[in-house]
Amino acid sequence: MPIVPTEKIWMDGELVDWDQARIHVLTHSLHYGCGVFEGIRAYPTDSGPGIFRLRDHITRLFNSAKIFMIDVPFSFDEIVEATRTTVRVNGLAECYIRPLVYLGYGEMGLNPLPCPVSVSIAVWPWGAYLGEDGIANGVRMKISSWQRHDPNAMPPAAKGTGMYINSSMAKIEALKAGYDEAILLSPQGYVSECTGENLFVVRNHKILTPPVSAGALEGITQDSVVTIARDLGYEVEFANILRSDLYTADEAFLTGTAAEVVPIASVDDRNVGSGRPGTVTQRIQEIYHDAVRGNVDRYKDWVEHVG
């Protein structure tokens, strides 16, 4: 999906013009993929732009940096305020937000510890990641031939930049085969996650989602959906799922900040349920859509207004 330029990007404490947000060709993270990032969304609310679960996202950003032993040169509160400022100065009622912590110019080689650490925050308008039709009617999925990272090879708990080569390979394979999205399995053969989303299955009104031990990232949207589903009275369990469980599920859906809540119509050319969005998925989708816009009283604390 193409990026629509906005006016300002926050870089290391300063707001710079979009076209001036530049780095050197010898920036360490460009060569070795060592960096961490977040994907966050701001939505229009009755009180102006509201950022959905901002502090939870920034907490995960700092946790990812800790896993990679990257010392973020700004405090948690400074990054939170910088995010709010960047949305505000660009005058966007609704946008995608990309904080990035990366290793800068000045050192080369596989030892990242001496490298300078930089932080940037960019925002831009971005529609539904898997398309409005996918949200309304569901997407076609393929089990990828590429496995999700082994946790002792790459830490799936971290949202690391270079790690997403794994997701890109799976995404390319799925798209070239005519599907919308891919599902990765763990080295043990369990369903892990999609290329950038968590996954849920519904069976007999019970909802299952893969645990972190299967290589799934702890998703902010995933956590929101678990809370919504339990508040609706559904039993939700973090449990290992086999690919055959996807084929025989009553419903399935994926969740992510970029994708939001998207029904899964089929997996490996097998319809999931009727092949249409199910009632459980649609109910959760509806409440999530309202919650991110500050329209559900019990979830209002999930939305941080830009001011």
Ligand code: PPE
Contents of the next structure:
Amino acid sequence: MPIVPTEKIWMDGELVDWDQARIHVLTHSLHYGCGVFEGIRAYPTDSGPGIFRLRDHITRLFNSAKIFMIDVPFSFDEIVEATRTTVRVNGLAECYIRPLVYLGYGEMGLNPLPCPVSVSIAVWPWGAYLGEDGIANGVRMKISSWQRHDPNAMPPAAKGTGMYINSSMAKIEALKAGYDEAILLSPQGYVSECTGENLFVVRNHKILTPPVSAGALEGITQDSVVTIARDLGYEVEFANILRSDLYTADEAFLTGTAAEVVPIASVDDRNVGSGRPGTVTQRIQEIYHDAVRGNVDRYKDWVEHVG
Ligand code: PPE
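Mind pulling up the form predicted in complex with the named molecule next to the form predicted alone we just looked at?
Following is the full complex, with the preceding chain placed first.
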């Protein structure tokens, strides 16, 4: 999806013009993929733009950095404030927010520790990640021939830039084969997640989602959906899921900040349930849609206003 430029990007403490947000070609992270990032959304609310679960995203950013031994040169509070400022100055009612921590220019070679660490925060309008039709009618999924990372090769809990080559390979394969999105299995053969989303199945009124140990990112949308589903009275479990469980599920859906809550219509050409979005999926989708906009009292604390 093409990027729609906005006014300002926050770079290491300064707000710079969109076109001036440049880096040197010998930037370390560009060569070795050692960087960490977040994907956050701000939604329109009655009191201006509200950032959904901002502090949880920034906590994950710092945890990702810790895993890779990247020392973020700003405090947690500074990054939270910088994110709010970037959303505010760009004057958008809703946007996608991309904080990135990367290793800059000055050193080459595989020891990242001496490299300078930089932080940028960009925002831009980003529509339905898997398409409006996907949100309304469901997406067609294919199990990838690429496996999700082994946790001792690449730690799934970290949202590391270079780790996404794995996702991109799976995405290309699925798109070229005529599907909307891929599902990756863990090296042990359990369902892990999608290229940029967590996955849920509904079977016999029970809701299941794979744990981090199956190679999934600890999704913040996943966590929101678990809370919403439990509050609705559903039984929800983090459990290992087999490929065949997807084929015989009553419903399945995926979750992510960019994608939001998207029904799965089919997996490997087998309709999930009737092939139409199921009632559990639709109930959760609706509440999530309202919660992110600050319209559900119970979840108002999830929304942080930019001031
Ligand atoms: N798994 C992966 C691999 C992943 O990248 C994401 C987010 C998730 C699960 C869901 O996590 P959460 O957003 O906390 O619910 N993917 C981000 C990047 C998308 C992109 O194209 O870049 C996102 O949704 O912002």
